[in-house]
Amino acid sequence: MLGKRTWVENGLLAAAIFVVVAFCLFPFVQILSTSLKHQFDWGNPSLIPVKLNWNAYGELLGIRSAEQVDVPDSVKRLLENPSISESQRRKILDRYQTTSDVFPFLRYFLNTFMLSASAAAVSLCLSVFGAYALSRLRFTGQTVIQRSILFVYMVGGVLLMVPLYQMSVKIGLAKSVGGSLVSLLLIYIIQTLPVSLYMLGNYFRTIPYALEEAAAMDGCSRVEAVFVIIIPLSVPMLMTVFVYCFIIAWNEFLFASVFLKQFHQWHTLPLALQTLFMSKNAIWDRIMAASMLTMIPVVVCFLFAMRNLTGGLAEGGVKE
């Protein structure tokens, strides 16, 4: 029989948890801090900005115009030098005139959201019926299929990228924006479908089969039982699977960098952030602000999944 922990053990456990949480959260705090700093404050190691700078967020969200962007005093003094030509002065000012055309965040956000939500929705719909078949039906090769569902994750994305792109080129999908988006959508579905089947299949097995038998006695077919019994009792897990698939597609970079590289207007946020970092417009506060805004949907989805991931919905449905 295990005894209760002493106050010393509780203190050490709390300290260890605090250290791990602080270590995990520090990069995000650093990103937020840098996104709120002015240029003169970038070299300050303190996490607290000397003066809050909301300009980068305003630029990315289209709230702040280019004329409102502050030019550092040192640059202003440089521009007052009469030896600088008008063309040189304009090039210097263009560095600080950061309109939405430099990094159209909202456009990239919408591209990423539509791809991720579509892939997650299709993957969820397919996995509901596939997981039900694997958990309830009996057919030849069922065990092999169940054990090989996650086989796709044994092969790295780098190995699959070249043959998938060659297939897309040969059938003509990679030549147009629509074909590239369709190819990327199919890849995202393929990536998320195995884990969706695995998670939902295990959850469906916890639902008492007696509920479906009772529905069958009332005249429900198997398909009707899925909509009447399985789906209503699996709403928390369905939400969790959708969020998980959405996050995978939202953060994907490798395949997007290949299929959408030549279509700049249709870049996803991970690809656009990498392009921004390598461009002449790579200003730290803007990069970090874009990174923070990119993380917000992921954080919201995770909190939403944690809120809905509750057990015991089917408990009490059958009287033992």
Second form
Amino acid sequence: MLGKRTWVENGLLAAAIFVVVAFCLFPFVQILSTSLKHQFDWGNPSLIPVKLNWNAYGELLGIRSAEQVDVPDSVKRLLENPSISESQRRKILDRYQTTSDVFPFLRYFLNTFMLSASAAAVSLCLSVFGAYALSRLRFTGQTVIQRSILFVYMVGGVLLMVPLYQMSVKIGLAKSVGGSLVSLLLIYIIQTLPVSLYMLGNYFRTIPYALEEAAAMDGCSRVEAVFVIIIPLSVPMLMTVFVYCFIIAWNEFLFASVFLKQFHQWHTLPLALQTLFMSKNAIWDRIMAASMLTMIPVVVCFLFAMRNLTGGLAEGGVKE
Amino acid sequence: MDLSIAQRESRLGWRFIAPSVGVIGLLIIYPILYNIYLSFFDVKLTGDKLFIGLANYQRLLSDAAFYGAAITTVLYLVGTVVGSTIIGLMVALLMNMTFPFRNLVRTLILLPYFAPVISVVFGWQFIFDPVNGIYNHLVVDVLKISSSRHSLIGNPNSALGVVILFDIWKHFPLSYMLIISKLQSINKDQYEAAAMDGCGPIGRFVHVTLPELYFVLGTLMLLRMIWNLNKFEDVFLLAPNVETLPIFTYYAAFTGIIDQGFAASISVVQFGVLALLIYFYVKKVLKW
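Mind sharing the form predicted together with the partner chain? What's above is the form predicted alone.
Let's see the whole complex now, leading with the same chain.
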């Protein structure tokens, strides 16, 4: 900071940086290494596999998948009949799959992706208008609403698990697959809505008001101004918020375990991975490979949204 | 339409915010109140209810397991809040220096925070695995501190330590990020001035850096406390035998002898503590 460092100081600095980076990355390296090792190699402390083992990845990515293997053609035709309800179809399918021990990774990946993307999209749509109202418009009751949003933003899902479960039991949603998925989607929306309102609200305030006034001069209404001025100017931030909500939903375990435990076909990745880990003893290569594959989309999203995300985080727009 | 401009604006505001308010009201505010209501009932998983007054709370207050969970929670909170803040501060000071590949290093150390819990948890499981893990290899075979291999995560007492370490690892990057963004805004002249007054590096840290960081450090600790009081995944997925309050509640609500009314009463108590912390946070820290 002041003056030049001596070479001793440089050495110490390099050592300290090495320690920090090693501490941060060691578990990741361990996961990658174990996912590529054969069973005989697991106990070997070296991180470099003696012999590379790609089987775990191959298996997970559907080189051999459960669904196409066992179901006979006649049953497939039966399933295509539109008069069969979803639950019946499920039952028939399940009969052919109970014996398989294959982990349908792509299926779980898709489940998780659909749920997270829909939740993030709905949350983003709601919050664009909500955040605009909070940051740009004056209306009665505004203060109360702002305070409440800040408050619920901090309330974690754990406190809501019993009442939300009971509510969905009461209106009959928890009984069926569809109902459970709807409940879960709604829960992911509310887990991300307050934080997106907060992040977007803060961002909209940085857009100069004069731009909207100019648009008003040209005959734009307020509603049009949102579409013409606010949304185009916020595209990077909207993407960041979307990614952030997506990651929150992608990682969620608690509610997925409450609502989807009994519907194996509809497990999300976190739930499926935990079930895999609990049900069979130490098939480490497969567990680690699945962990890697679950992590990659998040890391990609993160690298993509990094610039805006870390800026937003520093301003307090975070949710865990 | 002969509404005033202000009235029209107010209407539009309501139209815009109404969907969000509706969703939040129905699925957050109402459940919080419904949870309090449920805590006075004996609630079955099927939704059947029987009013039992304060019995759930009486049971809670005489339940040794509840006090055990409360103590575990306090230990967990102290360990993670202090640990993640101190490590975050140290790393921020380190990353504030200039060195080659600084941007790469800064990105890499954020990974633990952004990686999904479910993925990294298995890496940690493996490190402490009694048969294959590197921890036991180091302790037993290399350093010969212990003569037999132990499952650190299998034993609830040592598992708490592992959970705390894991949590610090997972969350210090956030502390680091918030601290370094504040560090970078400190005026360099202040350091020059302190150096002229004869302050060494430690003196400069104590007299210049720390006072500037008080607010952000306080914020971080409060925030970490609020979040970790609610933390479920990080603890449950790594070591299901470490019963902090959220995990204790989960077991009461969904496993073994299911008693959702009792679980609701634990949540109410936890919510009381949380509401107090959030009140501080909203009042002191957050601004729109």
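Here the rigid core means the biggest group of C-alpha atoms that line up within 1.5 Å when the two forms are laid on top of each other. Numbering follows the first chain given and starts at 1. In this text, all values refer to a predicted model and were calculated from it rather than measured experimentally.
Enquirer: Is residue 84 among the residues whose Cα moves by 2 Å or more between the two forms after superposition of the rigid core?
Expert: It does, since the residue 84 C-alpha is displaced 2 Å or more between the two forms after the core fit.
Enquirer: Could you check, with the core superposed, whether the Cα atom of residue 12 shifts 2 Å or more between the two forms?
Expert: Shift of 2 Å or more: yes.
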